[in-house]
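First, one chain by itself: the form predicted alone, in structure tokens.
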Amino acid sequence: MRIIKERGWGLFLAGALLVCASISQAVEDPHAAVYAETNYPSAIECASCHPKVFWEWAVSNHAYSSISPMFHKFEQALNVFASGTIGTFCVRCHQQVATQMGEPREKALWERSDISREGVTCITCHRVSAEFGKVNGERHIDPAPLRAPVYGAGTGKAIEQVLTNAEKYEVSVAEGEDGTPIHSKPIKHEQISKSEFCVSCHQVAVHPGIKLEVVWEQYRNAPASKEGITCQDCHMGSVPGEPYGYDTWPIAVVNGQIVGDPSAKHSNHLFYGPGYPIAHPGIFPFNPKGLNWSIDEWLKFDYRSDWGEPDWEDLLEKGKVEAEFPEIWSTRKAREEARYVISLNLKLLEDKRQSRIEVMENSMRIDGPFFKSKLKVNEPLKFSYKITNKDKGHNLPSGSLGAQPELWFNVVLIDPDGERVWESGYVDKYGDMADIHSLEVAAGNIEYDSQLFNLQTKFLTTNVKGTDREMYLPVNFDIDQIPHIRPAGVPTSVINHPPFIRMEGRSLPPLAHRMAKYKIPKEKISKPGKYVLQSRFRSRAEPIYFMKFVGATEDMERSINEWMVDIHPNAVEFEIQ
């Protein structure tokens, strides 16, 4: 376990690289006089004050949730499978400033207003007054410009001597008055540091009543809220995934200077989760540099190539490379500019690249093998290994279920000749695991992995021949004509799932643990000496059938697998006589 504190909080030091030169550097943006005049204020206003936050926020799924191109592909797709019965349900948790603005769902990101790429942002949480429950993913945020209150979880004592000190502080607490603009006093909102308070997002049943969001309902049973341990807890914390406390750091510092006590409690605005982004680099992360151009700019530029680097430039006006460019990037000035950009956003990646892992890691446990059988040459091997949930609060996985996340076991046998002899959990040539789903078993290319073990929850429906089968969507393709997602004709609670519709649920309840066994058969064991057994649990977002179903490009696809991480992989050498 490797506490994120311990790396010298690296996420908010490059983010400190990025723009926070001097304090109030985020402020200078050019947009951000256009945002200091809407009732929309955007997180570049908070930057200013909060640059720790602002930076934890700008790389967390909460930053991503609009701007991610698979939630648009998937969004669009099942709205059209759908005949459009879904509307915004999906973007009144996604883009939710936006869908209150009042854009069309089927608007672009890069035609939408500059708030809407913001997704989750500051005032997403912090200007919501009411207390919400269990909504389906619908709540109001206040709309008020920058200088109007907050809601929050202190009771804004530390800002009293900003409001009553603002020449010394250089703020503007009036409108038309010189300096930063800040908000009011915060305003006390006693559901903000609940469970409660993620529920409404994070809790949802799309229209036949089948659940999409199951968070809540496995946290309000599991030991964690039996113990008053919070969502917030595990990740807001000092630790991913852990209730072990939270850092410190001052509330605020307003240009320059630190306001409030600097070992003030600090909630983590990563959000660590399992998540993670595939968007072009220059998109995301946030980054208010990254406004100097539009996204439509930003897909123009080939950042998985040398554009931008100073060395390859060079190369470039020697004639010793040849490259086209788009207008937009037609100069060596805009290449590195947009470069720099890049290479700062990719620092910020890694980072969560590593706080993934740790909040994988601290959530399970995997102990083995433990071997069945004699460990003889020309004999069946039989072994298992023990997969434990370690965390308190809800399923491994969680989140959204159905089609993602994917969290699967991979085990190899090296022989004693060091050649692979036999694997579970081995991908096709997509990425795709072997099971019913990858295209290349369909196409009868590789083997159906039938020792798989796999805790994707699926989709199931019934269809008009046959039992129910395992479906990307809860869309009854075959059952209509035009296929369209209503309610159901009775209540659902008569029959505790929707008519033709059930989920299939793998997942490990909290701290519960559950036996992957294997089985090697005796022709793969014809050698005597020292065989290594290789394990690691496999995490993706996104299955590539999935994606390919609702039409991600080639890009999309590659960066799922380059995201794709390795969970407590490990080796064991055992001798076969």
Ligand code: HEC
Given for the second form:
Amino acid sequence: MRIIKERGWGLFLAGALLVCASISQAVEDPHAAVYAETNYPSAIECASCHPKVFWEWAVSNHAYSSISPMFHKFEQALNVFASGTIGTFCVRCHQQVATQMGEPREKALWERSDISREGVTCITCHRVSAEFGKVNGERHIDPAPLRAPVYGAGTGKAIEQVLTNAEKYEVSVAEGEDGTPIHSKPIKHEQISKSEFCVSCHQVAVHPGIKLEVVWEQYRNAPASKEGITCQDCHMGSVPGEPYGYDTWPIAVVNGQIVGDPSAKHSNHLFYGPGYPIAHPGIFPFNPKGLNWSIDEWLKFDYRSDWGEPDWEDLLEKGKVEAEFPEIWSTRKAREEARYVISLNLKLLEDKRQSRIEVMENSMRIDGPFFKSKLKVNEPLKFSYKITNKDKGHNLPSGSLGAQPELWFNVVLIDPDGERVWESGYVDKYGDMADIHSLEVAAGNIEYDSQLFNLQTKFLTTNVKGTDREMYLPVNFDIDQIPHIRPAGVPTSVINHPPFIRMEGRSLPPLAHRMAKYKIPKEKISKPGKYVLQSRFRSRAEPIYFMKFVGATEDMERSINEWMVDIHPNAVEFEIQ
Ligand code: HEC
Ligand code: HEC
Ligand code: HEC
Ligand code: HEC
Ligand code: HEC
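Can I get the form predicted together with this ligand as well, since the one above is the form predicted alone?
Now the full complex is given, and it begins with the chain already shown.
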């Protein structure tokens, strides 16, 4: 709470200065800022009584949606391609509170209100009283101060006990009373417990034929939906990605006192999934302690260095190492405090990495290798693996986000001398697979991976010659490919034809399987002895070629590679005679 108030003042003063400094800037009504702050309560306010939920949410991709540097690079690039006609399309889902508050889409993250940094935050889900369908994120959050009711599943019955014993629990029920402010009785919102609650954001259509998110569409026809298993059951339950029930935990702890049933149903707000953040770890996970510094200040803190590590700081004091610091990080105290936040956040990200591995491992089964040829020297080696989508909720991967999330199979053959003689699913020097999008393949520096097994979805366009071609995005940046997104800068009737763009899904439908088949030429199998086949699935949030295309920084590319995970790593030994 204190942090919000102090920062609120800071922002207010900064805002006032800006207004004085530049008359061309629109003058902001200070009352509007106060209204906004009180009518869109921050997650930090909820954290005081719902700490477990808060810390799960703080590392989730929901909390990340407004901060994501990749979101901002992509959003900006797309707006440039489409001459600004995209408008608030992207931000109204990723920065919903901010958009509803009327913040302009182009406003930099560090100039926005505190709450807009929280992305899909508590009130984005718990202050929604209407039932929305497929609206591409155009939902309405009921603006109201913290003391107004929240919307939930109707389980929080013990609230009465707190509201009627305000003094005992040290809560403030009405304006002006001492104590921690508390919301009044929660209102039951039927939709929040149903899969339909997620559809307004997890089914995204950009224009006819082009869908960026298709989870809902797949789920609707999946066995899970017929069996009454909800999105929440798999994404908020006790086992990542599987509908095996929920953890239990008290819903609220008010000023140190547990309220109600200590073994109430607990829905995990981490929202397990393969996605991961690549922001500066001082800025994300959403850590109230991190808010002591602005985004600008954090970006000047070299978290990859040893700054603020006590041992290193000792050496620095003794003159055994040298370093230069920006003004804000010039004292040892500041650096150590910042390092403390970073260490805590990296620990949270490490836990998230574990849950990402779990959800992905739970989602698939890999059987094999099955050998299809004789295990003999100077004979080609043929084998396959069976890849099964164990998830009955939707495709693997769902193919959401168009052509972004990557999931591919990496297989290596090691010969009796311990040498890697063959590989599929290898990467180029940037980290991209060696398919037609690899810059290194295009330059002739590495070989095209003709046996690559990749479950990533691709956009295809039909060009003027009538042939299909893979592309990054359906936007009209290349006259030959005739891609298009929303009204273009040039008349679409002349060079554009949206229906010629489609998505080629390569993901596995629920419970379906596909064989990954390989053939290794006989020249590679020249020595008798023990061979090893190593295999692993690799899961990465973004292709590097796409990051380059939207202008991502090198640090972003580095982070996306550093945090990718290996799924079901395996090694099988066999004899060749
Ligand atoms: C209706 C809601 C909605 C809209 C509108 C929307 N997104 Fe998303 N976005 C999502 C969801 C949901 C995910 C998570 C999908 C997943 O992991 O499968 C996501 C994920 C992403 C990611 C990957 C995660 C990350 O932050 O790095 C990027 C980048 C992204 N969106 C960019 C955009 C851009 C650019 C636009 C505008 C063209 C846009 N989104 C419009 C809902 C939306
Ligand atoms: C993306 C939507 C979403 C966001 C964001 C979200 N919640 Fe929830 N919340 C849910 C759903 C869904 C449930 C489970 C409802 C049910 O039991 O059917 C839930 C349940 C709860 C519960 C009931 C107790 C429990 O442990 O399950 C509390 C308390 C709660 N949320 C608080 C919060 C707080 C605080 C935040 C922000 C830090 C937050 N929620 C963010 C969707 C959300
Ligand atoms: C001062 C303490 C306090 C604060 C602050 C607080 N809550 Fe609660 N909340 C409670 C109590 C107490 C309950 C009832 C617990 C029970 O019945 O076990 C509750 C219940 C809930 C529920 C369950 C509702 C249902 O229908 O089952 C949700 C959701 C929730 N709170 C969300 C929030 C959100 C969002 C915020 C911030 C905007 C917030 N809370 C702030 C104390 C608080
Ligand atoms: C207000 C819009 C909104 C609502 C409502 C919403 N989500 Fe999301 N969700 C998003 C966005 C945006 C992202 C991706 C943010 C990012 O990474 O930049 C996301 C991310 C996720 C992810 C993580 C995906 C990954 O790749 O790791 C999961 C899982 C998820 N949501 C599940 C759900 C479920 C289940 C519900 C319904 C209970 C739900 N969401 C409701 C907007 C929403
Ligand atoms: C039977 C369990 C199950 C159900 C039901 C389910 N999911 Fe998933 N979901 C998973 C698993 C496992 C993964 C990880 C593998 C993957 O990425 O497909 C996942 C991944 C995701 C992702 C990450 C992106 C991606 O491309 O796969 C999102 C977003 C998501 N689910 C949202 C939803 C929403 C929204 C619903 C309901 C409409 C839903 N899920 C229903 C199990 C489930």
